[in-house]
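First, one chain by itself: the form predicted alone, in structure tokens.
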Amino acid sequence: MTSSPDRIRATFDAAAKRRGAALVTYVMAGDPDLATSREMALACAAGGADILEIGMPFSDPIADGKTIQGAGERALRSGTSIASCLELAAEVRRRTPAAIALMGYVNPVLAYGEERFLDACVASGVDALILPDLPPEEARAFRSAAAARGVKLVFLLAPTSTPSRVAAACDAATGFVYFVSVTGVTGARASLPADLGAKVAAVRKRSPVPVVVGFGVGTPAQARAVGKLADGVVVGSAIVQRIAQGGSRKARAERVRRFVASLSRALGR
């Protein structure tokens, strides 16, 4: 059983044809409940997102800042599990052609069972996996199992990554490389590093797959600036903040859709 078609490649090919960057949006599954998070993901798609990154909550999220940690805590309180994240992904897949990437951590995947998890990803229409605490040097078996099923893997790089780590991540990634724009955890920032362009250019030169930039991108202006440097732009905390503002499910969805549409326009969509 393999995942089909290759929506990740098609997404970046389409962005390249329009000479722009792909928009990747993040929503935490189960925040504040599964039904609402499903509608938030679909609101992102309606706003023009190319790839829907769906978070799987975990009790020790080493890469997440305060905003997404809070979303994860709300999701865990609502009873969200790996299985329910996969069910949510399947529901989203039935309602949108956008690519879907699950983002989470290794321990829950190991507890669920690696091959069982990958099979469920295929059945749910998941295109890619982002596991920040899976080092490329230790991912050989998981990479093989994912490749056999057509599930793409994404590896992260930071501004402090050594040349050997850059090479390892670029060689291991089959979906895209996720370049973290700032040292530290997720969260919108007032400004982005002055040397971001040079660092991203170096990774793009080395990588055989697209390179996206995330962590710290929270406004249309920032998205536009990063979109000129990278193959894709990730916006997460700024979306989660808008979900957390409350209101009815419909009101939250419209707020998210409008914001994502503003990001999409900033990227020339």
Given for the second form:
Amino acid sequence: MTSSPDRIRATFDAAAKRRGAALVTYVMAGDPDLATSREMALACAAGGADILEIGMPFSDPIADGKTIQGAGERALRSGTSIASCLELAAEVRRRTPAAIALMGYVNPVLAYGEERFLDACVASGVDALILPDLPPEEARAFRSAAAARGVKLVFLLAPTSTPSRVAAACDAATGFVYFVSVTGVTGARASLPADLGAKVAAVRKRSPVPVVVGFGVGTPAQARAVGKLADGVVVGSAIVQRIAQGGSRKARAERVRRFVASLSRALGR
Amino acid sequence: MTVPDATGHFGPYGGRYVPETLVPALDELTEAWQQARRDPVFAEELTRLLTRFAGRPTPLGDALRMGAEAGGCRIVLKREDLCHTGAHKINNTLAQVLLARRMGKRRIIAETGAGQHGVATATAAALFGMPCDVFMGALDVERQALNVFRMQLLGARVVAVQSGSRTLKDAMNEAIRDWVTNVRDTHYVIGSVAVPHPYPAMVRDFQSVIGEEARAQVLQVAGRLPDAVVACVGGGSNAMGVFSAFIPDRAVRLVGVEAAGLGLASGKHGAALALGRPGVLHGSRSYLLQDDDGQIVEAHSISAGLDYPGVGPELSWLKDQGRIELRTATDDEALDALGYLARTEGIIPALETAHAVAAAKDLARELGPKGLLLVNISGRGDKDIDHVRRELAARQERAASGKRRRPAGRRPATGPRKRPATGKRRPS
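Next block, the form predicted in complex with the partner chain, ref. the form predicted alone:
The next block holds the full complex; its first chain is the one shown before.
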């Protein structure tokens, strides 16, 4: 069984056609509970997100800043498992045509069973996987298992990546390359590095797949600036913060939808 | 000596499961370490520091009364507790700070559980005049207040980590996040072997001086190799340090002692090798304490240094190869062993080390009068005195209230009570 159609490619093709970057949004599954996080993901889609990242919580999230750490802790407290993340993805899939990417750490995937997890991704309509602590070198078996099922893999690059690392990630990535804008963990920043444009351009030149930029993008103005440099823009912590502000499920969903719509407009739509 | 493959794998274990930002730094570190290994100037400078600053070589002493009480087995103690700063940790931190200076790094960070690695890193940083931040779980900051103050005296900043279980694993998470952010000018001095390549092999090599000295010393004093070598295992740095020289000596049993905490059946322990399943934590694949969903389970041990849910990849591999045997000691057994070594040999070991001592008592009895047992006394107990006093007082209080409830005629408890040896495992 393989996942079909290729929503990731279609998303970037459509974005390129309208000469704008794709909007990628992040919501943690189970933050603060599974049903609310489902509505938040759908609110992102309603606000104009092209790719919905759904976070899978992990007890020891070394790549995440305080905001997403907090979301992960809430999700684990509400009993979120890998199975419930997959279930959430399946529900979101039934209600939106947007592409879905699961993002998380590798240990829960190993515990679930790599092949079993990939099969479940296909069954749930998950298009891509982002595992920040699984670099291409450690992912050889996983890459062929994912390719056999048509599940796209996303690999990350950072400002510290050397040309050979850039080549390795670009060659391994099947969905898109995720360029980490800052030397640091996830979380909105007041400003982005001055040399971001040059770095992203170098990666885009090398990469056969689209290149998105994330970590530190938290405002429409930043999204607009980054959208001019990359094929896609990822906004995570700024959305998680808006969910964490509380209120009814409906009020949170409206807050998230409006914010995502403002990001979408900033990208020229 | 066993060497991992070029990408740091010991069989299916080890490797590098880290965010991309860190990969270039790990590559740079690997390269610098490989160069330093081949450079006689580095070796000379490190040897000078180890002898004239850290106090090496450490002696190998006889535990005569302990051996006699165990039935005549000869027990020799490798006295890493006599190293400057009170534990084996200084062997590695001096080497890594020396390496950091070669690499042109301007800032040092470290994580610490018991505080020994933090103190040893702060000491090395002070010696080289480098700023040093030490991440420590907030719970450990409470348990090890004296070491916090020592680090501060040495000019380090101690960062109390409030996330998760507020112990060693969370301190590592936060240190990794700091490194991800400041990787260009910062070297992360890791004291554990339970981390990404090249650290497991590098830390083992920097600690292997323990086993190399001990092997030569035991041959000199006893004329033969020991029947067994015992060390406590948290992440496994002192165990790999003393074991590595003996790995090729197939007849020498290598016995790792993990923390059984409140008992293996209680679920509150630190026995990752004995009871864990392979997985990925802190950048390395190894045995881990985790639940069915792959979430890391909080460890428990009376000793902060063994209160960790993972273990080094090489130890995981040696377990699968059948080259190491595993035993465990509970909190109570470790406390008893600490008091026992103090009374019989005049040595107050660290609580971590006391786990090895507890297992050594049993092992010596099993080996009998012809046996020769080497125990790695990885650290001294000064840092634990307050904690031990509180724990013993709490146990005496419990014993006293238990005694009041008990029918008359029961023998009153005097001092630390012996508990039945629960949770001890024979090698599988």
